[in-house]
Structure formats: C-alpha cells, structure tokens
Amino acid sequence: MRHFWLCLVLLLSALPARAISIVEVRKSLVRITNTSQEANYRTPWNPGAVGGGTGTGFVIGGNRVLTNAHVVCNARFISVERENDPKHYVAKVLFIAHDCDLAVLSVDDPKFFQGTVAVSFTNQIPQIESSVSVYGYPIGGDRLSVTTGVVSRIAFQPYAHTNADSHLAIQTNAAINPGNSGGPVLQEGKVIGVAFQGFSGEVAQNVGYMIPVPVVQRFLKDIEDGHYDRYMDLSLTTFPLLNPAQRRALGLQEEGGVLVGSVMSGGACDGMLKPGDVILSIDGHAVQSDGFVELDGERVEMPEVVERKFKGDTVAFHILRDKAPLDVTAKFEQAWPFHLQASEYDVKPRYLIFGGLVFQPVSRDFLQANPTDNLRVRFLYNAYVSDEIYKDHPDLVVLSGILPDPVNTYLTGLRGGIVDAVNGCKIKTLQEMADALAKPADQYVIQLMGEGRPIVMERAAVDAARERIKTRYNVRNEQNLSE
C-alpha cells in the first residue's frame, strides 16, 4: 500500500547571497521537539491525547527559525537545541502556514542565536540530475545526518499535511526520513529546498520531496505585514485541448489554450470566467494546450503563475468566449474559504450537545475519527466543492453520537444523519442550529435529510436531563461553536 508520509524536519532562510560551508550549516541547524495535543473528534468535549515528535529547523534573519508546519502543529510546548549545545531552549510559533507546510519560530532566550549563521537561498530552481545534500536530525540517532542524491523531478505535487493543497515540489532520491522535516536541502552551499515528506510503498523507492525556494520565499513575503493570508486560488477547473475536432468546434485556429470546466462560487474568478471559456494566456504567459506555461525558463503548470500572487493582487486572462477574444482581470480578495475536505490543525472541534445528542459538522478530520457508512454523508462530502454544496450548506451538521439517557431513547437508528431543519427552520451551519435550539419552544422537531421520522425533544425534559448527562459523561461544556 502506497502512501505519503510527513518527515519531521526543517529548512533555512536568510537572504545574504553567499555559499556557506558545512561548519556554518551546523551552526544554523536546529533540532526541534514538539509536545503536541491533537483534537478529539470522537468526544469533542474532551481534550485530545498528548503526544509529540521531533524535527529539524534552521536559523533565518531576524532571530527566527524556519521549519515545517507539521513539525510544530498542535503544539503545547516546543523546545529547540543546537548542535553541540546540550541546553534546551523554549520556542514558540510566530507564523504557521498549513497550506504550504511552513512555519516560523521565535526563541525566548536571545543567547540561543549567539554564534548561529543564517543560511542563504538560491534564486533558481535546480536542474534535473543536479546533486543535492539533505541536512537534519532523522530517526536513528541524535546527531546531525547528511544524505546526498540528485534532483529527479520538478512538478506540482499534493502536500500531505492538509491532504487538500498542491504546490510546486522537488523530488529527490536523497534519503529523507521522519525527523528530516524542516531541514535544509543545499546545493553548492545555498538552500534550494526544505525537506518535508516522502513516498513509500511496494513499488516506490527513494522518493523524497522538498519545498522549493519560490514557495518558501512567498511564505516569508506574506508574513512581512505580521499576518499570513494564505495561498490565493483561481477556484476553477480546466481541461486540456489536444483534440483537433474540439479545438475547431471552439473556434481555435492556433495551438494553445485550455477549456474552463467549472468556476467555483466564492472564488476569485467567480463572475469573471465562465464554463466554456478558453484561456489563451495568463498574465501574458501563453497557455499551452496541455495547461502548461513557460515561467522563469521552466515549463510549469498554469497554477504556478497564481502561486506567486498575494491577497489584493490581480491576474489577467486573455480568453476566447463564444469564439470571440476577450480580456478579463480577476482580483484576489481572499483565499478559498471552504476547507471541509482539508485536514486542520491548531483548532478545537466544533460541536453541540442537546439532550445527550451530539451534533458536529462534517470534515476530513471528523470522518477520519468517525467513519460512516451513510452514503448521503459520503456523497455530500465528496461533492462539497465540485457540486458547490457549500452554497446551501457551509456546514454539514450530523448527529454524530448519542449519550444514552431516558430523554433520548429509541434514537440510535438515526445516528449519522444530516440535520435538515429544526422546527421548520432550515439549518445551514452549526451556529444556526444552536440559535434554533436556543429559541423558546415546548418541543423541538429536528428533521434529518432523507428520514421520514423526525427527532422530537421536549424542552422540559432536556432541561431536566442537562446536569445529569453532563455529570455522567464528564461534559464540561455543551457546545463549542467556533474553531
């Protein structure tokens, strides 16, 4: 069985453009230990289990440490160590970007940075077959480890940390193991990437990945104003136009162009592009028939142009609409707002308990903790973006559990159902459900999608059972409505 795994390691930053020696690399590297607490999506009113792990980081300008987000996510306590220094220093997260798996730390004790060296980045993406060295603290020992290999591929790849984001990544056959995450990958004395994940399985061998410099530099640029705005997204789907008959039907006379398949409501291109449009160029870069553009001398996928955009920036398209040329411009007002299908970190599970009935919004993390055979839940989850389910249901609120009590007897068969309405009021979010259940009423009729019989709860019985249920199941708070 093949799978992506995240390695616990770190990377470098600092913008002086000079190569460094192995001695200076050792002065930059940091071993990170994270004591973390994961969210509990099975009993969301309880704190999750305390665990932890180790990774790598390195010193960048401004007395900061750069590493991977997955090294320090869900942190409760972080300590860092330098090579040949036995002292553990307390650190904290300054900025964290889960969508591109990067984070910046600060260290409370200024003595930590005495004698350290900030390693510089290259300004170019490395060439295929060029040699690289990976530095870090992987499993197998506590001392510095160095592995070497070559660059074997440069392409868009899924970033395993969120399971929903894809960015430019560099593949190498240099060994990258758990513990290497966040560590720098160097070429000719300059950082060309940050080690962050590997790929293992019965077929794949020696497949490791690093986050390339353009992604790192974008993250560091984004946080300069003291806030991370996340990656911008076109929020559309496109299809290649390689079929000659299809190209003629669309009125294309020359090579190039991709077909817009869908445009997501709430995204940057909503109202600017339409399904059936043909994108001929983006920001002046000609779009080839397979969806690639030439950027900085490299042939990359079209989204790479947008990868370098920030909130407030614009992107210009030259398109063909109904066989007529047209120029349109879209502005990035915000990042894509719907993250139901992404793994989330550093947040508390949202939930609502009413008469021993536990209601939670569906998410990737929720489904991993609460597998379901409910076909309606699975369909709506999978089609959440493609079918724009989010327009009518920003939250898919489900009856996730029942804390047995006389007030909720005979309702077990309804577990896993999606809430449609409360007392005739349609429910789109968990907050709306909380508001509906807070309104004075003698009884509350909760209708689930596709169920003929509703849940009926009497207010007096719910109030009488409240303290009894809280005491029996050790429930401190009956709801958490915000992340």
Second form
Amino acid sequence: MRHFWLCLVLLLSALPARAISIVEVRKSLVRITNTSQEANYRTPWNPGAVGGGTGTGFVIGGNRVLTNAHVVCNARFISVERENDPKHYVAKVLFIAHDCDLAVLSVDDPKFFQGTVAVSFTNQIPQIESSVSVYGYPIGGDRLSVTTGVVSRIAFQPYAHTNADSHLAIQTNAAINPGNSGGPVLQEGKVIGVAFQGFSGEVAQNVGYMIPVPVVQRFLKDIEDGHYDRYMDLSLTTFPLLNPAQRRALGLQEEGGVLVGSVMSGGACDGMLKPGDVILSIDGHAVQSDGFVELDGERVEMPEVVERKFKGDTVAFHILRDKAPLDVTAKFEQAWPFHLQASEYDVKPRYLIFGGLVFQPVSRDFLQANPTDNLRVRFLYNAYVSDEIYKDHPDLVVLSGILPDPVNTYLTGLRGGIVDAVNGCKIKTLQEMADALAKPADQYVIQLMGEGRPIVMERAAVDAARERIKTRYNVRNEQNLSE
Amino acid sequence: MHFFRIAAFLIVSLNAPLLMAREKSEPLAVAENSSVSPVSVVRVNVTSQPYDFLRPWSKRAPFQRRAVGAVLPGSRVLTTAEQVANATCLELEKPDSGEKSPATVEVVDYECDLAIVAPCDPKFLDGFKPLAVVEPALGDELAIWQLESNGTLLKTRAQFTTAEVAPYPVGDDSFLVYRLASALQARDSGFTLPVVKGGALAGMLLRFDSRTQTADVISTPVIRHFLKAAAVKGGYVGFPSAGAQFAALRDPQLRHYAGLTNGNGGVYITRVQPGGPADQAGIQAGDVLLAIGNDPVDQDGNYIDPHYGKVSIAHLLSCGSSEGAEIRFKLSRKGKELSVPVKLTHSDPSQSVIESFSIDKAPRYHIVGGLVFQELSRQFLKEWGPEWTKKAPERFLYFDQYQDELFQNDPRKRIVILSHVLPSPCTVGYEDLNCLVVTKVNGVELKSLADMEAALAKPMDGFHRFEIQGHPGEIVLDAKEVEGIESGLMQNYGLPAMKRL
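I've shown you the form predicted on its own. Could you give me the structure of the form predicted together with the partner chain?
Time for the whole complex; same chain goes first.
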C-alpha cells in the first residue's frame, strides 16, 4: 500500500485558535483509495503495472470531492470513505488538472453526500506566522489525523507532480506525511489551502506545502465550462535589469523594467514582444528591475499576474522598444502545447514497431524509463524549448529498442538514434513516421540524425517478420499513435 | 571543488606503486638474464604545469613524473608525448650514476603520443648503446624494461597477443597498438617504458591495466612512421588520413541498397570531411570502399596485413604511406565500380573549431570589465574533472561531440564563450552569467577571440554590446567605466594581464 505524497513531501494541518468544530471537519473529510496503472515507457505495448495508494479529499459544493491530481492520476478504480461510515463508495474523476495538481471527483451514490458539509474557502492569502491546521489520513491510517503549525513562507514553488510547473504555494512547518495529499488546511474554520507536497526528513525539516486558495479557485473556475483549459503562459524569458550601464544603453530613465531575453515562437507573446524589449508594466502593475510586481500588497514574481488568466483572456504590456514606449496586448489562445519535459498522466505511451524496431517520442517519462548517455538525445531534450527544437521536431522520434529478429539483426548498434528522415521525407512527428512507413514502397530507408549509415528495411522482409515478432515478443499492437 | 579531487587522486596514484613495491619482496616478474648492459635507457624526469582553463591567466600546481626513455641513434631519447606534455623542466638522468642533464623536446606529436628528447649536453649520451627499432611478430615474447630505484635494469616478460587499431590517449585518433599480457610491477618511473625484443626497441608502453595485466603498446609501425617524419627537413607533419568515415557492411539489406550484388567485402562510407582528401578525390557518402591499393577491404573495414593479419584499414592509411602520398581507392557507387587516386594528408587538429587538446599552449582569454571571454576547447570542458563528459555544460559537450556536423558550414574558426564573471562595479547584475556563447561584440561577428580587440575599439554610443546566443540576448558595459576599473580589477583579482591572444 502506497500513501500519496509528492517529492518526499506532504501536507500538514494545524488546529486554528477558533477552529470550526472537529465534528464539522469530519463531515467533509474523505479518505481516497486509488488503484492506478502507470504507463510503461520501456515496453510501451504492455499495459503498465497496477499499483495504488491512499490520499485525502474533502467535500466541496455541488456534491463534489476535491483532492490532488497525483492522488487520483492514472486511476483504474477509485473508492472513497467517510469518517464513521463503513461503506466504500465508488468515485470517478470529473476533472483533473495535472499542471496545478488538483482534481475533482464525483460519487454516483447520492447517499455518500448525506450529512456532509461542503467546506468554505477563505478569500485571502493567510498571514505569515498565522496558525494553520492540516486534516487528513497520513500514512494510510483510516482515522482522521490533525497537525498544526504556522504559515512559514508564501512563494512561487515548483509543483512536483509534473516537474514542469511552478505556481504560488504556501509553506508550513506542520508535520506533513504521505497520505495527507489532497487534505484541507484550515484557518479559523475556513480552508486556506490543499496540502500537496513536502520534503523528506533527509532533505529538510518541517517543510510542507499547500496549494493556496487562488490556485484552487482558478481551477474551479476553469472547469465551470465543462473543460479544463490548463494554465496560460507568457512563453518568454526575462532578465533582470540591475546593471546601470545596461539600463542607460536601453534608455531607461526611471526605476524598474526587465529585459525580454527570448520569446518562444508559438507562445502567447510571439509577434507581440521580442528580445531586447523592456517590460515596464504588466496589466498596469509596474515591473521592478528584478522582475517582481506588487499584487494585492505582496511582492510577487511577474508571471503571477498571468496565473489568474484563462484561455481567451488578454494581457497588456507597457514596454520600451528601441527607447520608445509602446503598448502591446497579447491574447492567450491556448495553453503551451509542448509538454515533453513534463511528467504525464492518464495517457497511453505512443510508439511504433516496424520490423522489430521500436520507435518512441522522447519525453520526460520516456527518459526516466530509458536512461541514456546519448548526448544528442539529452541535449535536444533539454534544449527543446530554449532552442525551439519543437519547431522542426514536435516529436523527437528515437529508435528506442530493437526486438531481435533476423530482419534487424545487423542494426543493434543504432539503438538510441533520432529519426531524421524516412525515404527522404523529414520526420517531425511519430504520426508522420507511421504515415511514411505505411506508404507502399519496396524498401524503407530510415536515416537517423547525424552522419551514420541508413537503416534499410525491405518491405517483403518486414511483412514476413511481422507475425513472428508479434508472437515472440507478445506485442498485441504494433503502434499507438495517440495519447 | 573538483580540483581538490584531482589532487587527491594524484597523490594516491603516486603512492600506491611505492607501497606495492615494498610489500612484494619477491617480484612476480621473471627477469631475463641481465647480461645486456643497461645503457640503452635513461630516466626522463619531467615537471609539468598545465594551464588552468577556468582561470586561464594562471597555471595549476606543478607536478613531477618520471619515465624510462629509449636511447636512439644520434644522442636522442624516445618517450611518450604525454610524458613531456606541458613540461616546465625536463631532465635526462643516467640510471647508474644518477648524473643529470637538462633536455629539450625536439619533436612531439600528441596524436601518436611520441616525443623525441635531446639532452642539452650533446655528449651526455656518449657511451650509451642506441636501440634499433624492430617489428615483433604475434606470439613473440617481449620484455618491458624498467629501472629499479638503484639503477638496475628490471626486465619483465610480456606475451604479444594482439595487434589492433585503438584510440590513443590524446586527441581523437586511433593507431595500431600491441596488446601484451604481462605481470608488470609498479616502479618509480610509472608506466612510460620501452618494450624490447632481443635488444631492439619493439614499442613504447602506452598504458597498463594492473587488474587484467594487459599492456597497450605504441606499435613499431607508428614509431617508425613518427621517426621518419621527424627526420624530414622542413618540419614535422603528422600522420596522414583520408578524411572519411565508414560503417560495416554486413547487413544484406544495406548491401542491396548500396548496389552491391555479389561478394561480401567493402565498407559503407558514412561521412566525407569537406575539403579533405577523400572529398577532393570525389568520394561521396554512400559509396562503398572495396579496396585500398591492392588490399581488399572486408565488410568490417579490415584488410590482411602481411605482418599482423586482419587489421583495420585505418592502420593502412595512417602508417602504410606517408604524408602527401597518393593511393588508389577502389569504390562501388550505385553498383558501378570506379577507382580514384586519393592524396592522403594530415588533418591538423588545431584547425578544428573546438580543439581536441591544448597542450603546451597558453589558453587565450580576454577580460572586459570582469566578463571573462575564452575560446571553447575540450580542455576547458575537462576542467569539470574525471566525469567531465557528464558534468560539463551539456550544450558545450554537444558542440564538441558533434562539431563536424554542427560547424561544417559555420564561418567561425572558434566558438567564443563568456566563461564566467569576475564581479566588479561594471558587472552588477551579470554575476551569475556563465558558459554562454558570444556571437557579436559591438555589432562585429566573432570568428575567434582575436576579433574581440578590434570590436572593442569601436564602442557603440559609449557602450560595449555583447550579443549572447539565446537568453539573455544582449548585455552591455559602459566603455569608459571598463577602462576606468581595469587596473583596480587586475589588482583585486591578481590578474597578470587582461588578455592573452
């Protein structure tokens, strides 16, 4: 049995000075047991291993249960329990937001919600040093556990669930343990956050994190239209303007402003901002020279302004371009589409097998399952966004494995190479590769990146080997092209 | 941090052999009969001091190492190039009397790892018996010569088991090595030692693996080629090559694709270096190399050497002919056979965009207001310690490994980098910048660090503008301020000079 917590982290709770009664809290608290199946990126044609664990959730309005995405990701079967009710109820994921580690569940049996109390959220970020209480089922116990502490810090933090997103998070010193994930953190009878991650004792002491109410509210608002659109992103990098000479050279007379270092093509600011621009203000909030803005009386990093935006919203910049002031407005048409550097959940690994050669797109999950010393793969993966590798290679299709067979017996040294072209056609995605290999031809010449020998596969030999390979290696499907 | 580790490693490796020697009173090795006079070898004592590429204005701590060199005709001594690398003090020492003479490096080739050393006193080696060079045969019993600390010659038997082309320690080249099986013990001269057959030189020890008791030896053909090239009036030129890479052609599907219908030999040319010998001869990637001269090439790229049997054609090309020689390549292109003459030439490693080694050369640098600019080299990457291939900046490792491909059509001769920042009043806000590629200064494209000086002579509106590849795009310094803080910066950080070009 596994108890959910992330990155060695978990949640904590504290008894507020004027807490709502423990009876009230108990009525809304939910213990969640998830049976999950993780995708297998090593043998992608196999269904992954079945595992699972427990976490915490709580009842919110509309007969729904709020919890962490990582508690219910890759779910095959979810059961929920309430305090003092022996029955296990079947739950389903209504919405799941991996980028902010939140999920909403429904329970079909209306009896589950009888007698529960939907908790209410506070409207503000708590004060530093104010006390908080964490409620949940740490270490899998089936009786409620409460811990208390204070708010230690409020800052942008990486969210460990995807390894790629950062949002506001509240740090607390209340004990946080596996199993607390998804539980409410209360202050003065109201929820101020959702416990979600922390550090193991080997890394840091008494450091636990909760997802603050603005992030929770954003998620609940985003799904109001029946679809989760994900976080919007500026898709640019900025550089602090602390150097006096650089400021003078840019024509900056007064305090503030950050330099635009790079703008990712295809992002929200593509065509609106360019490297060398100085962002003076964002949505009317003056940008300080270290990239912070003042928001609701707090000094926060500039992207926090965008954190509250939704698909279709706009963001207004006042900038200095070539020493002349300019106002530009960027629109968020869609969330950043390239998430190969993020851990993914609830997806089926994509792959393609041709003559026993296994081709897969490079991703964080793929590299975790198939560690490589191949410098080309490592570099293109890490530089995927910064060097805009996605422009020519939305997928980096790699020859990830070879199922040995007479048809491919001379190709063993080529494992790990990235596909450049098939029969002279440049390959940008796994789908394009599948299409190229489906076109009738006597032979298929697969050129890998770099200056090595081509892979030559004769159609007749591949056809003759197909059933043999499928049977020997227990491959049910030769390809899965969509997640 | 990693400097400390390197230092610790050196101490261990220097001490261990001494301990071993004391523990074993009875040598495992069988000494040959000692009737041969030991006056064919001398000690080569070297103090080395490499440059510190992370602080290119300074050198690392000096260290000593000893070797046993082979005395050659003409009062010369043969040793490995690694032994004399970055030498600040070089001495020859007579084994019996301990008499020393300062010496100089006459010819050194780091690619084949050989060096000729000459004593400053021309009569120092009088009375020594120079070694002739002999080519051993597979299976021969050879001897590895070492010197005891008292000057006695210790000969350890070694069985010549294999001859094959293998990478040499410096640079990217591979040449013929002999593999010997030998129970060699450690002595105070390390493992840079002559290998002898019947009183004649049969190789120089390249490395010894005490775990497997395997010795890799610089082979006689490599030594002969080196000595021959060293004797050429008008300057030494390194080993020739064809400037082409190949892959094995065992795969019947690839053979069919390459247009081969019969036979089972030949290799598939995968890359032809632009402007190199093969390119100039009209050879293309995708051609099949069937024979070199009269030697057929098998499907793995071997030919039958009259002396060593099956050996890679790399040996035939590097040692089988001399620089500038013309040799016929028999090719198959799309099923048609053709024969082209290829003029083999040496490919100078210092001409590559990222140099594979930088020995005896002071690294170039230019410090501007505290920004430290250098040229990217593999030696710079090696400063990340024994695990540099994993720990050095990944972008630079990628540039280095794939430089042939990445910079093939690049006008740059070198990659100029901002290696790090020495914080100063000029560099406020830039302190954390490091390992970035710099493309332009004041609008001038940098083809090498040499272009920086002229570019800095023309500030733009009083500012120096440095264009960085990728984030953060551009950084700026005030030209007057840079000038004003120069002496203070030099004093503060103990810099001997702001640049070395």
